[in-house]
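Presented below, as structure tokens, is a lone chain in the form predicted alone.
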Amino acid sequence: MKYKSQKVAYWFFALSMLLLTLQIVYGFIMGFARIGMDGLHEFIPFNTARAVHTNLLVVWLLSGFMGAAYYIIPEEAQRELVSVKLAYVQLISLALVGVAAIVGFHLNIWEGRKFLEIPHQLDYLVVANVLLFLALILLTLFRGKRKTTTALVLTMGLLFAALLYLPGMLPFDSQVTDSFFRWWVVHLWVEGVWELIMGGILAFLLIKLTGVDREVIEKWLYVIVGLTFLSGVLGTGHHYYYIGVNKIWLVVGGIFSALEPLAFLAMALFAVNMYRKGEKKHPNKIALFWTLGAAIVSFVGAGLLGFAHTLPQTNLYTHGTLVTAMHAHLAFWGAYAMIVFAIISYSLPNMTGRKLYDGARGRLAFWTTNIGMIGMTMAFGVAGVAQVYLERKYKLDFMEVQNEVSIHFVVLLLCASLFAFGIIMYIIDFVKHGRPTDEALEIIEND
């Protein structure tokens, strides 16, 4: 059955997309800045822009998320969000979150920790925003007339997301304490609980979209929660080698790091597994197709590629260099962005009536977006090593090794530029689905 209260989604996916364009641009910035092309500079300097490109990321990823819990949770409950109009204050004041942060940016109103750069007043904001989500959302759950495990595993993973953010609102001195803690809201959301929340909607989008029995899928979720949090929690080790700690963290840091790719590596064998055993042939191809790319590319990502350089012995060489960057960009977009665009890509016609997932538009969005990350991922990954090389190995100067690896940054402008032309294609897409409509929402469908 589905709810006309699922509609609040459509527009948490529209900032989402609107926040994700922003990104790009930005993206593009940084991309001209380091091959000279800096025109911008006096309004938008390099490390302005990194902080907005990266804040922006965490904010449409996190309005993806909601979206998709408002059209997930009133599904698997069986009953209507208990409060559409709150569902719309907490979307507009999360707009304003990302709004005013990228302004503070840009008036240098910010804090001076990496990826925790929002200006510390908004803290409050962001506080109230996800407390009043989540009380609609646990609300709805428990006065529901079902209560599935998919549905707690997505809910537990928003959860526990807000808890995490606090640490990250205490004051600290000592830069070594102040860091220890930055990374449990950092670490632990983008490979802790973050991949409850990828779970919880990959099962979801697997039941809706393979016909597989809702226990067997189901089953599977509870091998990756326990993978989760047995490599997440002791692996943000890896990030506490250098920062003055206890020399055991090379040891749990190491031994952790190692087993992260497994719950990424379940995720995959999960997602295809569940696709040969499926009978149903659902027509949304499209939506089918973001679902298993998700899975396998995030195991490519953020599994394979961050074991390559998290072990204390190669991260000694690696850390703070662009083979960082490497890994994040693929290992976000497999891991998040690729399942935010499928339950977008499953929900869009539910929502609006229109069936338009078998247009040649789409498949060519699919495409070209994940060759072009592929390609700004080796180019990412050809300029580390160079960088990891003569600036580790060869002490060279690090100016002067940014401006030799600098010819790697067009050919990862060149992908980059497919990448946003995909990106183009899904959002016209996406436009020409139109508004959701309570009629459509009124089909009703074998569960």
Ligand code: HEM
Given for the second form:
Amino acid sequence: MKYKSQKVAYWFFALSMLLLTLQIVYGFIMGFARIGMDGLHEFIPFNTARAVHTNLLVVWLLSGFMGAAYYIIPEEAQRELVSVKLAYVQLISLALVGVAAIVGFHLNIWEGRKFLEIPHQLDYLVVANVLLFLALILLTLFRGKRKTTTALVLTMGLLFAALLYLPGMLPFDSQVTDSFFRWWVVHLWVEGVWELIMGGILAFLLIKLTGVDREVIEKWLYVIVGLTFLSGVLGTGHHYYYIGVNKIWLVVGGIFSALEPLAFLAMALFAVNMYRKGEKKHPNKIALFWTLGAAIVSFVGAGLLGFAHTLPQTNLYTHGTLVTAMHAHLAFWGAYAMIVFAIISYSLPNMTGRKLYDGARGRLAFWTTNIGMIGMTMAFGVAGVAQVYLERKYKLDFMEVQNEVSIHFVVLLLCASLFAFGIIMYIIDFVKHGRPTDEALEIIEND
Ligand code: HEM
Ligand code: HEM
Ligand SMILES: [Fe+2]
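Next up, the form predicted together with the named molecule. The previous block was the form predicted alone.
Once more the chain from above appears, this time first in line as the rest of the complex follows.
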């Protein structure tokens, strides 16, 4: 069953693609700066480019998650969204807050806290925006005909993500306390509540694409939620090793964060098993590629590459180096970017009525983005390990080391070009699908 109000999702996805494109532009600005081609330095110095790159990432992913919720919740709750008009108001205000923040960064209006650079005045607008979003989603869910586990996990993830934004808004004079609470946002988002959002979207897609019984799929979802909280909450300690808090965190952080890959492993096993079990041959293969891909690549990027530097003995040397950037790229890509690509690939044909899936371009986009991103991860990794040895072990000067590793950024840029090519292919398909139509959403499918 489809609902006309689901088409709101399309515009959130469109905003998402637009901001992703911009994010990549700033990635290239940084990549070129790293090999000495820093012509834009006067207008966009490296630190500005970095803040824009990472904040755009967060906003395009959130826009993708919101689009996913506007698509999934009506279908799961079996009713139209409570207000389409307000959803568009929310979309426009989200875009405005994003643009204001980015413009601000270029004018040097920002806070020097990685990932939370948005100035605190704008934070209140973010809160208002997210409250409106949550009100629309929660009202739709509770006035709906059914409350499925999938919908509840997705909504819980979104609700907790909003609540966890608040500790990042508290002002502290102490650098230590500030850092302590910054991780409640950054860590508990990506290694906690965002995993619930991912799990919810993943479950929805697997139900639709494999045809396996909802009961079976939702049982797995409980396992994933359990493992996530068991490991992820105290796993926050892997950011507290050497920031000036109690040494107990070396033990707590080490043990619990080492368990975190289990939640990602469970997600990968879950997706692959459901795919094997599924008898339904859903025609939308490319959505299935992205869905299984997200589950598998997130295990590699977040689980394995996260584990690679999570023990205190290792983190002592790798902290804040390009090893972190290596892990960050593949983790964000696998877990959150790919799941957004999956829900877009699944929902677009349903909203537009154009069954464009399975074309060569879609498959090309899948493979080139993934191979490009794996290459980028390796380039960051090699540069990172070299940096750790030269800077942390042999005590060479920071800038001298950055110069030594710059050759790896040539490789990075080559791989990034392949990646960007794939993104362009994906966006061409997105545009070719055209706008959503009411007729497409009136077709009643038996899925
Ligand atoms: C053409 C593509 C891209 C290029 C050339 C690129 C390049 C870079 C560079 C040079 C940095 C700064 C590393 C440093 O501190 O020296 C960076 C940071 C970062 N990028 Fe990208 N990037 C690209 C795409 C992406 C994508 C698609 C994602 C997410 C899926 C992403 C996520 C991040 C994150 C999370 C950071 C911060 C890492 C940290 O905190 O250490 N980037 N990127
Ligand atoms: C999808 C899930 C994940 C994403 C998107 C992600 C992303 C990131 C990012 C962006 C950073 C840099 C943060 C900053 O410096 O502000 C980071 C740091 C870190 N991550 Fe992850 N991560 C994920 C999962 C994991 C997991 C499961 C582990 C452990 C098994 C892990 C271990 C670490 C460690 C130890 C650091 C600190 C690096 C340092 O000291 O510089 N991550 N992660
Ligand atoms: Fe973490």
